[in-house]
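Given next, in structure tokens, is a single chain: the form predicted on its own.
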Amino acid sequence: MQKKEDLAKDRLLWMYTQMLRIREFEERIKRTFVEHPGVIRGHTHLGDGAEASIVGALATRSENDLAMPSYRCHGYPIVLGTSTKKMMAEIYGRKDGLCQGFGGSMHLADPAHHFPGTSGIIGQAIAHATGAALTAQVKNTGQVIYCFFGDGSSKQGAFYESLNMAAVWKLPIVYVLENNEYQVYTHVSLEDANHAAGDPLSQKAKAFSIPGVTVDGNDVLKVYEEVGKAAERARAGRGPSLIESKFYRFSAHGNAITVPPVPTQFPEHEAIETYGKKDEYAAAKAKDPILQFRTKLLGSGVLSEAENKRIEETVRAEMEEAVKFALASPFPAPEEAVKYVYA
């Protein structure tokens, strides 16, 4: 892995572009609830605010490494190269989606791009990814598994069991604990006080005698540096690491919508409004990871205003095409409803 100071211009611009693609994809999903009411059924869990954490981590992977996140999962396959058209179609429940419309937002899968799949079960990725790491070790594939999960998932028994096994067997896995400050509607300060003591959460690594680091998840290059060290350790056969990436979730827990509001049981930024902390949200937006990285790239001369405009226009056009593709895609036939049910 290159040091962050040595990253070439094209690599830095690639990272910036992926962050913009994630943000625009999530924004288009929000707009769908306003522009096309009823098109998206069920929950969507958005990752706006997590762009630097996702891109910084995945920028360190080798070609065949797997990414296994939780149900807040849209950003990862975008970085891995999955078609945004097929992703949008899947979220819209259409036949041309990644899973032919049967998976939806929380159950995306694209094995061809090293994205085995996700689940709506809290913390499921932790055990699944640990099993994948054991497979990689036994088969000597050279793969590192990137496992992503939220701060709430670190309370699951599977978290402790999986990290213990990974530590004992020195499995090639990096655990990225995404602390986005809210567990559904509960702020992390209340979580620590009432549910799971420990700040920073990376200190949980001490129980397994593995490295534990907390990093500013709004800084894509800091994430890249720390996750890169952990990936190199895993690839060298020295076992797992726990990285706590701290950032702020800009959208409500699920089914987020944009202004102007439309009738829904999930108003915009519900978690924020419930606790009456509009100033907290405003402060977080001032630290927007995309804004920070753009300012850094413009200031260093890596990015020009003209290049930035071109990238933004390209990304918007891509996501507009994804929406058009998804809306034009047919629904699965009713008789196919049980086709992929095996139990």
Given for the second form:
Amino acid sequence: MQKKEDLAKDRLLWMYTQMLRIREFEERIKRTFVEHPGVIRGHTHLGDGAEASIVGALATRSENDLAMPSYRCHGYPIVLGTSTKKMMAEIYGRKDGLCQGFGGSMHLADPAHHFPGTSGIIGQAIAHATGAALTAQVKNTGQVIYCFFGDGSSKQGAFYESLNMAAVWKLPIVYVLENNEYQVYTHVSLEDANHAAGDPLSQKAKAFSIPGVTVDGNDVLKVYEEVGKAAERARAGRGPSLIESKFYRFSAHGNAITVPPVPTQFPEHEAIETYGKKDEYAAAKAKDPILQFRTKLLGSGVLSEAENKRIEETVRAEMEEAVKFALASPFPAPEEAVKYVYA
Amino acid sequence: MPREMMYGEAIATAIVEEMKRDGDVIFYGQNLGMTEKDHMVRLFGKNRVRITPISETAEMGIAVGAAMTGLRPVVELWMSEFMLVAMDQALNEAPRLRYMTGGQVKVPLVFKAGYGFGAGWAGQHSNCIYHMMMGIPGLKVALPSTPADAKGLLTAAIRDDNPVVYLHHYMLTLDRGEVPDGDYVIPFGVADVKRAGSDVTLVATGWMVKKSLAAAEVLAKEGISVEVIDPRTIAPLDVQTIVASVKKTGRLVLVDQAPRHASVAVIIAGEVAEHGFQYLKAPVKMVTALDTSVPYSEPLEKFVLPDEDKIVRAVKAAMARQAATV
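I would like to compare: after the form predicted on its own, may I see the structure of the form predicted in complex with the partner chain?
Every chain and every other molecule in the complex is listed next, the one we just looked at coming first.
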């Protein structure tokens, strides 16, 4: 892995482009609730705000490394090369969807692009990612598993049991704890012992005697640097690390839970809706990871205004195509429902 | 050449033979493979035979992730109730992933545990909890009742591309029987007629097969011919063989160690009510555990669990075409 100072211009622009793609994809999902009410069913969770953290982490991957996140899972496959058309079609419940309409937003999977699957039950996929790391170790594949989960997941038993076993077995895995400050609707100050004591959540690593660091998750290059160190350590057979990546979730936990036929949309973020903290939300938006990286790239001359415009237009066109593709895709035949019960 | 061995030995044999055959099979759990002298560690090394902490959620969840990415884990969970601390992984992760991903992944794993320990293990270690697994689409459940079935079903479980809960009955561990050598695979969803008969169909699983066969022997002396069927897997469940037998006998007695409303018996009764009602000469009888927890003291435990006498009485009641109070 290259040092962050040595990243070539095209690599930096690739990272910037991926961040824009995630943001635009999530914006289009959100807009769907307004422009095409009823098209997206159930519960959908967005990753806007997480772009630097996701891209910085995955930019350190080697070719065959796997990414295994929670149900807030749209951003990762976008970076891994999954078709955004198929992703959108899946979230729209269509036959051409990634999972042929069997999974939806919370259960995206694309094993062909190193994205084996996700779980909608908070924290449980941490164990699955740890199992993937066991496969890598038993078969000596040289892979590192990137396991992503939120601050809420870090209070689940699966977190403690998995990290303990990964540490005992020195499994090749990097645990990225995405501290976006809210577990569902509850602020981290109300439910986390480390936070309550004024300590970072990476403190939890001490319980397993593994490295634990906290990084500014709004700074893509800082994430790249810390996750990169952890990945190298894992690949060298020295075991897991815990990275607390701090950023802010810009959207509410999910679209409003309504009972049909009441339409569902994304409510205001919990900071505003529940806690009345407009200033907190505005301050977080001012630290937007995409704005920060754009400013840095423009300042250093890696990116020009013209090129930025070109990238933005390309990304907008890609997601416009994804929406069109998804809307045009047929629904699965009802009797397909019994198809994948058993292998 | 078949060889006589104990039920417990047959289980171990299946694991060893499958691990020899397929390098992707791994075996782990609590309190096993602790030293280099351990038989399994000597055979397969510590990479494939692993000791775990008391962490069922991680043990089972890691198996799910390992299975999704190319291994075939066999997880030793010891007692079926220990799975209860991690039921999300058994019921809402392992069997869902293939379906939710539109068939893109498979989850070939075995959760192995003993159950039904009717020997004074009291309320939390003697239960039959398979009812909560058998109704989960995507999950398979095997309940071997003989040493041969123990080997054949476990071999099939390890080779199956789906998650399988393999529950072996603790009370059968020392039972001896002929077990075929080498490759011996019993397909799932195929019931076995353990004793042929013409007057009454008796369906049982696990330890209850043994008790039903003993009851059939007693009844034979009184001129009642009992057919004993063991479904062997309750998910998938071979309803066809049972209905065919009921068509022949006209009477059905269901024996199940689980409490009535959490039993396989109620499922079979429902299936026969729909598909075999016209063949019945008498009401279906169910001999199940009482709807209580399992008590510690021996007379209390005996009162709660089905036994040979209760089965005999139920069969006689079916023969008399009247409901009995068992």
